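There is one chain below, alone, in structure tokens, taken in the form predicted on its own.
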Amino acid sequence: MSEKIPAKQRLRDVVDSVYRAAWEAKERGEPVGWSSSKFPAEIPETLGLAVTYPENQAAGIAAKHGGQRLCEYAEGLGYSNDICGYARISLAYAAGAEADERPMPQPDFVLCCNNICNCMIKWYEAIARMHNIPLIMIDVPYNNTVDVPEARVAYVRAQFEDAIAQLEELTGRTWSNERFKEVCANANRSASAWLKACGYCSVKPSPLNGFDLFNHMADIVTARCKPETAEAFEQLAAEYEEGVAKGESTWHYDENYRIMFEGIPCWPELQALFKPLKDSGANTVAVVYAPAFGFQYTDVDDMARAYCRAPNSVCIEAGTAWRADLCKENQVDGILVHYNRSCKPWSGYMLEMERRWHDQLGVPVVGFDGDQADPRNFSEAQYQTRVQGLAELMAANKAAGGQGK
């Protein structure tokens, strides 16, 4: 009998096949085309189309030690450095930079959708000036209120249907409902068995450590609309119920303490990230970036909710809510933010949440400068002193009986 294949080995199998469908389907001449993260999938995917991300790709190319290469080579072509280093890395392939690290087809339209920040619509513009390409763009208008207002569903829903008329235009694709249906099924199964995996971090000791959401986050990203993401998800999520049970974890070290890691990794320093951490014993325990890809839907209408309440597109109270809430429920005793140069959107109102999570929580919060993708933003001496700076206030905290609220 074979021995089975392990989760992350399968969940690596579904990405690769992404980019070779791809591949696959430039060379029979079909179109391909580039999407941004919460572009809504199942669009394309109803559609039958070939799709890869510009930011999958350039998180890989970053955590394998390229992006520098590619961001100073997109700096030559004018684009400043104070830009997304994933963008900067998109548009230096774009415009013919080679990237072994992760090579795509070049796109024959791109989607995008401004529920991450509005740099991806410039982005994007270019990427299609640069190969006089089509843009479907769907604007997601940022929430000044916890609720999604129903003129605002009624708003993206349209966009919907206006970027199925188009793409139905372009590719001369038909749209079928009942395929739609299928996808729908399929990107909701693979969600719930995402956001399962992730909520096993709330046991304690945790059955897992939060980088290991960032290296499987690629799936959720690249393929959500998939059944063979949803099955590997769903193996991930029963491995981790048996490493409770067995009293395992993919964390081998101390568990002292448990964190809150908050935002992007930096992805070309993932060691160096990782490193301190190991040694003071702090499992992280709590990331919203992973779990911000789960989106969940019962409808049509439901959906356009969904992709409205990306990390960066929602008020200050609900990131805030959201973010303590995962605290609590996982039981953290620190929190560390990355504050992340190349996403403004994200880092800007961190220090209103650090004084709030403060007020909130109880717990020490301490922050650190990096970048996701361009490594010449991060300094490894100053994250390991604030690594240690939060160790020792948590041993602070606990010697006085406060392990959070």
Second form
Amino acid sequence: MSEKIPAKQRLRDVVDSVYRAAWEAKERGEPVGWSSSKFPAEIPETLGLAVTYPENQAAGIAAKHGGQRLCEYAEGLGYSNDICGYARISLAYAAGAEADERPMPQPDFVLCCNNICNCMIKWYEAIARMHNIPLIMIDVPYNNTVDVPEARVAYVRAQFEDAIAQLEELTGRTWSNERFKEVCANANRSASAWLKACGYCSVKPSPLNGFDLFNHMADIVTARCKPETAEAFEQLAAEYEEGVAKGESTWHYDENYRIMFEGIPCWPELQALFKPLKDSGANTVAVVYAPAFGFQYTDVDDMARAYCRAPNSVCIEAGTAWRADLCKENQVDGILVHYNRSCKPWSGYMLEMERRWHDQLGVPVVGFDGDQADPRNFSEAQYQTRVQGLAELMAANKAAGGQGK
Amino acid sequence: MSEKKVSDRQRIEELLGIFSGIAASPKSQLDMYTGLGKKAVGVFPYYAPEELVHAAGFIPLGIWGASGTVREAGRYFPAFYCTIARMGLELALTGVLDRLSAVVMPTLCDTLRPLSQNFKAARPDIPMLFLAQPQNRKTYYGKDYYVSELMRVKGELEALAGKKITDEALYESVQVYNESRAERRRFVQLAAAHASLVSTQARSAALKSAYFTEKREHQTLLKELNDLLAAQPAENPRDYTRVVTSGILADGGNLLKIFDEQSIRVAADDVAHESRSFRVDVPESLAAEAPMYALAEAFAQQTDDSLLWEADLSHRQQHLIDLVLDSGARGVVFLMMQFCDPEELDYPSLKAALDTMDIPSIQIGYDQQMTDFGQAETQLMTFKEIIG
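Can you now output the form predicted together with its partner chain? The one shown was the form predicted on its own.
Shown next: the complete complex, the earlier chain at its head.
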């Protein structure tokens, strides 16, 4: 019997297959789309359209140290270095910059949803303008309440229907409600398995290195509607279960402290991010991506509601509660916050959230300055000092007999 | 010169002086109105339906940041956010907005999203009337959604005012605002035509003062000014270097002083704080029947703005070109608000569109904390030499 492929490898293969399918579609002369990460993927998947994800591509390029090169290319085109690093990388690639780190076919249409950020609108407009291609826009207004108002659900749902009609006309594909049901079932199954896998972070000691979740997020972003994604996450959860039973973990160091890492990682600096955490025995056991991407829904209205709950589209009360609940469930000792120069909607209310977590959880919270894609905005020395400071505060807190409230 | 002409010119100067005084001291306006027993509501950018605030009996006062230094707001925002948000919050945290009954907070950009949340955290005692406008605003469902948002804000205003906003009152406010917008559009034309009488700083102040004055009062003064300007003899357009300004804000006194020192005048503008805010009227015939839908319709018709999704991807570019050609400007000055990513993301395509038409342009970085305008001065001097 052949050796079983580890879930980690299967998950990587799924993402690779998304890009491969896009290349193959392009070779067959079929249209290929670029999509924002929280555009309702159920729509292009139901229509059988090949779609790739610029945010995922940008993260991949940045992790392989191509971020600065492409950011600078975009700056040469006139884009300010204040603009989101993912957007700069993507615009550079769309304009013709080489990126062997994660190549993907150029788009024939773009699918834009601004639930993550409004920057997405201008970014995708620019791509559409460069290539003279259609842009399908699903607008999700920002929420100021925990519950999504019904009028907003109706607005988003109506846009789903318009997007479907536009894509049918554009690609000649026909919508199938039966296929849509299957796709939604796959998406829900993926989300459920993703949440289950993430849930193992609550075991003490954790059977996983929390940074693994950042890598696996690529699957929930690019392939959440595919059955192989759900299967790979189910296997991942089973492996963590096995780890718990055997007392094993993908975190190979002491687990002196359990932290929440808040924000997108600095992809170009993963080693630098990881080292002081490893040295102080601080395992990441909470990341907000679990609730943020693990959404489940029962019908189309509920799907519209789910897409209104992206990390940057929820109000401060919901955002604080997501994280606070995670921290409590996963018995977090401290929180490390990435003030991400690339992400204004995310970083913009973190200082207030810090205060709320501190009050609600009684754990130390420390921030550092960085960027998800542009290494010029990260200082390793500052980061090390901040992690060291966090470790000292967590030690003092523990010595005082507390692990938080 | 006849006595009549002398007195007309004196009155023009006097009116411009009144506008400058108001623009320089919005806090005095707030104190004046509240001293008279009126209630005021702050209105943040962009495209908030001030007519609703007005119809509820409040004085709407625009809050587009302020010149100064960010201190207290640093507890809420890291440094990489525009000063409209950071200084707006600074005003709230330092007591300047204490007398407001509420603020209206649209959320069309990634900085206004967290500003809305920070505001309610920082000043829970000042009601924050949240507004999330639709980007797919031209569709029937976009308008339906927007009406539902407006109805909520209307209800919140009514609760604060202790009275219903009647359709008649809203229709009347729509008329007041349409007249004010028309007068401001007329002023933009007349200021450009009478560049010797209206400096760049004075033009800015006349427009900015509208944010701090009840619109009927402002319109009365501006109409008087416009009528006086219209009666003045025609000027040679080549006496000044005429440009189109583009950006979010163009109201910094020290920055505009350089324009005046260089004899540069604004022939037309693509500035969010200026013409973008008053180029679209609310359709009055619709307002007479369904005023809330009329407000949604007006927003649906907004276009050519970095804050708005635009299906026609060359529309804004063509609009800027048309502004230059129609106004006879010799070039475009982009006043780039620091950390404003919608503007920064639109800029390369705008620049490229101008280049294809051989229209010179320059980009000048700007924010409300700037005190040293040496670089801007050098840039403008060089640009003037280029465009002649």
